[in-house]
Structures are given as structure tokens and as C-alpha cells.
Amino acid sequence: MSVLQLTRAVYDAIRAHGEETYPRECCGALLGTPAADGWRIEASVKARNTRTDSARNRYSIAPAELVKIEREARGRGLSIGGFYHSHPDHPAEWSQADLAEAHWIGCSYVIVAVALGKAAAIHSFLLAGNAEEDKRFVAERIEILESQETQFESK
């Protein structure tokens, strides 16, 4: 089973914003490094959901954000190791519109579930796979590592 390694800073960051945009999805992404099992990700970037239509159960992070979320990863040292949002008044599961909307495959999906503003259960899966027509989604282990790191803004 794969795991996804996220410093206690991390795992806390991304409870928050699902708390803070409530009842709106939260999104961001995770930058770290690949383990031997996985990804070891030492902080997460909180991205804007460019989702108007459905943002209280869809998101989207425009092109031009994840570009420069990863150009600053890349001068960090680090890669984007996948991707986080949440659930408003849903459980941290994957539904047919995650999937068909995750691209990176070999990166790792954490979704929270926040039930009535709070954060609750936190679920990681890998999009597998080696092409869009055969990824799918594989649960995996989180581990929490306790570190120093923390989130930073994209600028």
C-alpha cells in the first residue's frame, strides 16, 4: 500500500482550509518529495477555486496558479506530490467528478470532509494508472511525520 507522508503543519493546513472556505470546497496542493512508497510532503500551497458554477462541490485551480505553484516548488527543491480539497457535508470519498477531473497521475488526492464547518475524517488516494484511460484512484496510508515545515502562499 502506498503512503503519503505529511508533516504535522501540513496536515493541520489543509483541516483549516477546508474549515475556512466552508461551505465552499477548499483546494491547494502538496510539494515534497518521492519516497519509496510514495511522496513525503513538507508543505502545501493553498490554491484559489476558480469554480463558479458548483464551488460547494466542484474546484479547479486555473493553469496559470498551478504553473507558478510549481515553478516556486521547483526553486524550493521540491514537486508537486498531488493535490488536496475538501468535502463540505460530504465524506473524504472520491466521486465519478474527482476522478474524471484528476490528471496527475503517480500524485497523490487528499480530501477532507467538513461536517457542518469542521474538519472530520482525512483520506488520501493515488491516482494509478498509465494513461487517462486505465487511472483510477487507490487508497493509501497517511502518516503524519511531526517537522517543522510549514505552508507558504503562492505569490
Given for the second form:
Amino acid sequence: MSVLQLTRAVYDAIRAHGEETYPRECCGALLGTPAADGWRIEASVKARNTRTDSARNRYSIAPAELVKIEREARGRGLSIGGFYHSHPDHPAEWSQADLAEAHWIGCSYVIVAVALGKAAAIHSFLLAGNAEEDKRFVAERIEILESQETQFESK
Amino acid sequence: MELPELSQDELLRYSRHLILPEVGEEGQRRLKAARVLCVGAGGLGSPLALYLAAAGVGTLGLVDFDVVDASNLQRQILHSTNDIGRRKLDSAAEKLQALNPDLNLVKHDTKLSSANALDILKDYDIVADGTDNFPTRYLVNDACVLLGKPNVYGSIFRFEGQASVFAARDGPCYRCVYPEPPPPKLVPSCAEGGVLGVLPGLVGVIQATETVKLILGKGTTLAGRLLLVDALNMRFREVRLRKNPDCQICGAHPAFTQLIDYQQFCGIAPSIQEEIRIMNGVPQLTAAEVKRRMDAGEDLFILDVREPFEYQIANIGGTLIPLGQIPHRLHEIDREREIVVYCKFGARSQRAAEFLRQSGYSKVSNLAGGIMAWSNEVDPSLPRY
Ligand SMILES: [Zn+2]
Ligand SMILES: [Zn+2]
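Having gone through the form predicted on its own, I am curious about the other one (the form predicted together with its partner chain); can you provide its structure?
Everything in the complex follows now, all chains and molecules, and the chain you saw is the first one.
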């Protein structure tokens, strides 16, 4: 089983973001470096959920914003290692829509459940496979690192 | 369409293609029949044109008005040291004809503009965009959408490249991804920011590959995907693209149905010029001028035609009526007063101003460069977005 390492600050930021946008879904990107058995995430970037139509159960990051996040990550010596989003009043398990929308094979997809406005369970899934045709989510373990790193906002 | 026959020489020349099931004789004949326009004979245009000529593309158009400079040679492999000072078109033609004498090369010795783009593009099947600036990039995109021709896109900056196929059937266009250009001050060109010399080779060859696949009708193109090339770490990633139903050019209700002034759209030039310019009958005011007149207490009806969320981010006051709602909300716009229309960069407001003029409003002007020009010239504290 792969391990997703999150700094305490990132872990807290994901939960706070989920509570902040409740009852809508929040989403963002996770920046870090590859470790032996998964990603080591050192920063998170809040993204705007462009799915205004059904933001309660869908999320999507605008391509231009993603390009910008990727560029900013590179500027900090990091790369996009994953994405997170919230499930307002839903369990922290991936949906078919989540899998269909996930395209970054090798990246971690973190889901935080937000129950009645409070962040609850948080789970991570590695997008495994070689191509769109055989991609699949594999549950991974989250490990929290106590560290100083903070989130920064994507403008 | 009847595909041209291949000569004995061509059968030999393209034998490595002919034995590929995905190309074969029919594919090679398709290539021979194909007409591709390459915009720019520089960094991206060089590998693009060379490989397309080598692959047996029958007709290749080149648009360029530039002259070879010593600083081009680090990446523009169509040109060599002896070509410094020559027109890029002449230098390119020599290399391409030497590579493939059967090539029908069409030279367009001009700067692509709103005035000539549709006329030039209409004779080609596919457009490959090798331009290095935003106004031309939007121009090429919009012209491709209007003509229904695929736009094989590539761009490079420092160590970073992008490639995609825009405006393919039912696929997204450049504007779906980037509805508006970044403010000009935030955009260093390759001249200012630098570019790794081999990067245009990498990206231009991807464009050539996509062009060939489009001609053959084989494989999966980059339509709907934006390929990100990070040469420094040698990493390729892709971002999925969706067609934007509200896209200003390819959406269900396009904001424009003809080409616009792309220099102005990209916030370049007009706001700096002091004399009053008039575009399609609409006077163009600079931000400084509008500010001066507002401060002087002139009775101006300031009309903001952006979307409500943009107004929330930054505004200079006035009445907010999004562009799409104007036809139904004319009664809210006072015919007697002088109207100054603004948006983010000045393109939507120009459309609105033209519409108001057609609807009988006589005193309508456009804030050239939009609220971004205002932020540049009048009030730097105004948030940029
Ligand atoms: Zn989900
Ligand atoms: Zn579009």
C-alpha cells in the first residue's frame, strides 16, 4: 500500500477548505515531491471549483488554473502530486464521477468528508494504471508530518 | 475528393511511410493532397515546416514578414548564419525546396492581421500556429473557429512548452481555455524571458506529428488535451480541456462573429496612443482621459458590460449590464447621456458600443484597454484578475 505524506499544515488546510466552502465542494491541488512509496506533499493550493452547476457533487479545476499551479509548483521545486476535494455530507469514498474526472495517473486523490459543516474522515486514493483505459483508484495510507510548510493561494 | 497519384520517385521516397499500415499509399496520397498553413517561420515553424515538407505534405503555406537575425539561430533551424539579414520566407523556401523539390510552397510575405487572416487561411485544410505573441494567437484561433479549420497549437517559454489541437470538430478552442489574454505587462516575450533553443524543436515536432495525424485521420490527436512540456525536468503532463459553452468565439452564443482588433484585445498599444482613435465608428478613450472627465464632473453614463463576478473583483463604478443582457435591457441605458462602455480589456465593451450605436445611441465611446488599462494607468490599487 502506498503512503501519502501530508504535512500537518496541508492536512489542516484541506479540512479547513472543506468546511469553508460547505455545503459546496471545495477542490485544490497538492504540491510535493515523490517519495519512496508515494508522494510527500508540502503545500496545497486552493482552486476555484468551476462546476458552478452542481458544485455539491462535482468538482473541476479550470485548465488555465491548473497550468498556472503547475508552473508555480515548478518555481518552488515541487510538482503536482495530487488533488483534493470535499464530499459535503457524503462519505470520503471516491465516486464513479471522481474516477472519470481523474487523469493524472500516479497522483494521489484526497477526499475529505464534511458532515454538517465539520470536516470528518479523510481518505486518499492513488490513481493507478498505465492509461485512461485501465486507470483505477487504489486506497492508500495517509501519514501526517509535523512541519512548518503552509498553503499558498492560487490567484 | 480525388487523391493525387504518387510518382515512381515518390513511391521510393516515401517507402518507409508506405509500409506503415496507418499511412500506406492512401495516406501518402492524402499527405500529397493536403494544404497546411504554418504561421511563422521561426522557432516552432522551423521543425514544423521541415518535417511536413519531408513527410510529403503537398502544399505548405508560410506566413512571415520577419528578417533573420543572429539571435534567431540558436533555435530557428530553418535559417543559417549565411541567412542573417535575409527575409525568413526566402531563407525557409530555399531549405524546404532543397529538402523536397516537389513541395508546393506558398509564401505569404505579410503580418497576419484581422484584415487578411480569413483570406489567407481559407485556402488551407489545417493551420499550424507557430506564433510567439498573444494577439496573433487569438487571431489564428478565432479565424480557425470561424472557418472551421483545426488549429494545431504550440507555444514555448523558457523551459516550458504547450501543445494542443484547437478548434477541431466539437473540440475546445484556445479561447475556451484562455478566455482573455494575460495583461501585457505580465507577459515577457521569449526575447525578454529567454527560451531554451531545443524546446521549439520538441514542441514544433509535436505540432508536426499532430498535423500529420489530422491529415491521415489516424490515431488520437491532442484535441481536448493540453500537453505541458517541462524540458528542465523532462516531464510531460496533460490537462483535460472542455469546450466552454460560453466561449466568446466557439460557444453557443458567440460574442463575436467576425475578427476583432487583437492588439487592442490584448491590451497592447491603443491606450498609450494619445490621439483619439475611432474603431467601427466608436471613439476609443484612454483610461486617463475617462478619469480626467469623471473628475471634472462631466455627466458620463459609465456602463460595465462584464459579468457580475468580475464586477465584484474590481470595478470603477457605473451600471453593470453583462454584454449578453444588453439587448433586453436597453431601457436601463439613458439615450440622452454620453455613454462610456468598459469591460476587462476593451473587446466586449467595443462590441457593446457598436451594438448601442446600431440601436440608435449617438454618444457612445469605448474605454480602450478596459479596466486593466485603468489599473495600469489610473489606479494601480485596483485588483488585477
Ligand atoms: Zn468526489
Ligand atoms: Zn472556444
